[in-house]
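As a starting point, one isolated chain is supplied in structure tokens, in the form predicted alone.
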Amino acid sequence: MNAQAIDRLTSWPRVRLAALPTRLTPAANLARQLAAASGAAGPEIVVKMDAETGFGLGGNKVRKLETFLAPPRLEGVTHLITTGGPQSNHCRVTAAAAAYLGLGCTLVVNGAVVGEPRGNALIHRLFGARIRTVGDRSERTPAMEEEARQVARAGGKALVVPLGASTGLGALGYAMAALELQLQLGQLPGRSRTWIFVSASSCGTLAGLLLGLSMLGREDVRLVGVSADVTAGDMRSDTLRLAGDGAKMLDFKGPLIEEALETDDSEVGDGYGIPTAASGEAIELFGKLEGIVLDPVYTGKAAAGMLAHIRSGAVDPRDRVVFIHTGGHPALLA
């Protein structure tokens, strides 16, 4: 454990948005059903409910924005500008943060909404965001830069928030979450190994968890990022880069526990936001067995990856599985 880096992390400036700590709740019914289906004992399963961070309907983006938007970065800022898809969770929470902080907000969205806005697309507008639509992902960054110049010409100052707030700074929010999870797991009976499953795309959440676990020296943990769209190779390189950036900010010179990181792109299916049979099953099981609502874009596929690992026997029955529920349920209503 690197106490100095942890002290720097816990004293890092934040804008307080999230309702923390989020619950760590057992998924005993799901664990029993999986064990019964296999005819053998199975691992313990618990769910870290980051869907309940609260602010702007919650989810993992709240923790990352807490560090990304912390003072003094907002000094003189009049507008937030960010990007995502028409149903972006990140855009939803950024628009909520802008409203809360009394700032203007522009969302550069790739893809038009067909018909009346629903789900996150509706909530973006309810939070007062101005929507600029572009044709595809390649146009997003140039459009954000143009929007920032327009704000400056009008006498304002824009802060551009990268996709997902997935930077070294944003990742510090999930390094803090790793410390929070460590305390919660310490209150449970010991298990031989801990597996952590989380959805990954822009990789800031996964990178923060890797950084936090590395500072804690948790070599007994297996951290699995399940992709919503990117390849396993890109996910790994992005995660290590962002975790390294966060480590530099904290002057953490210890090694990242790279051997603990697994990146899994087997659940992507036909692409981003396109449900699969496995994600549909995972959503159904979590709903009917645990009363937990997953989404079809991120957490449904992450849970499918978790189920596949357990069913394959990769997870020892003596282990504990932690599923990080990163939110996203408004997508079900789109």
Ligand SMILES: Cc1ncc(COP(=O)(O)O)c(C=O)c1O
Contents of the next structure:
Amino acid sequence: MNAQAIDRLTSWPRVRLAALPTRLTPAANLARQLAAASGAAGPEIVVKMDAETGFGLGGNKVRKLETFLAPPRLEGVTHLITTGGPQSNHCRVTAAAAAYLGLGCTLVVNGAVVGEPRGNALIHRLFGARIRTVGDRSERTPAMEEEARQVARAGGKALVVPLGASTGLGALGYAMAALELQLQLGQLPGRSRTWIFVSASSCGTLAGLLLGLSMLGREDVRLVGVSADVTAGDMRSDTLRLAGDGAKMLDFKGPLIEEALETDDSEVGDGYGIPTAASGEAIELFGKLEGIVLDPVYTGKAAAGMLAHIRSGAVDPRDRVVFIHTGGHPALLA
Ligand SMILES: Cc1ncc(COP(=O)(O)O)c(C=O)c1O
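Would you generate the structure of this protein in the form predicted in complex with the named molecule, following the form predicted alone above?
Then the entire complex follows, led off by the chain already shown.
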């Protein structure tokens, strides 16, 4: 535990956007069903409802933007520019933040919307964002830079928010979430080990959790990032890099609890946003047994990873499993 670095984190500037703390709620029916199906006792399952951060329909991006957009970052800024796919949750929350903060917003979206915009694509427009469509992911950064130059030529100042707000600064929002979770877990009866499952793509969420848990000295935890698209190797290196960047900002000398981190790319299937049988089953189980809406791109696959770990026996029945619900449910209505 590094008290000084934790103090720096808790007093770090942030723009208040999220409704915090988010609920930590038991998924007792799901746990019971899994145990019954295996014919043996199973672990406890709890869900950290970051789908309910509230702002702009919630999800994990709200916490990252709270630190990424914090003062003095926005001094003189007139526009936010960011990027993502047509159903991007990050674009949705960034557009909401721009509207709330009285700023213009341009979203560089890779991939055209076919037919009437629905789900997040509809909400991007509802929040007043200007949409610039590009052909593929490689065109995103140059297009954002060009948009920023256009804003400057018109006398304004743009802040480019990188994909997913996944920088060391954005990750600090999730290091704070780790402290919030620690307090909530401290109120529950002890279990032998805590597992944390979370969806990962641009890895800022996973990196922030790793950093926060490292600052708390929680090497006993098993932190599992389940990929929506990236390889396990890239996930590990991106996560360690971003957590390291965040650690530098806090002057946290470490160590990062690298051995506690597991990166799992076995649920990606045919690729980003393409449902799998396992993600479909996970969405159905969470819906029917817990009244919780998962999404097909991120949380459905992360929950499938959690179920696979429990069913394989990797998780001991005496353990507690925390599923971080990172949101994304508007994409279900696309
Ligand atoms: C709903 C949802 N869950 C998880 C993630 C993954 O988070 P990160 O990009 O920080 O790895 C994202 C963002 O891409 C998301 O929108």
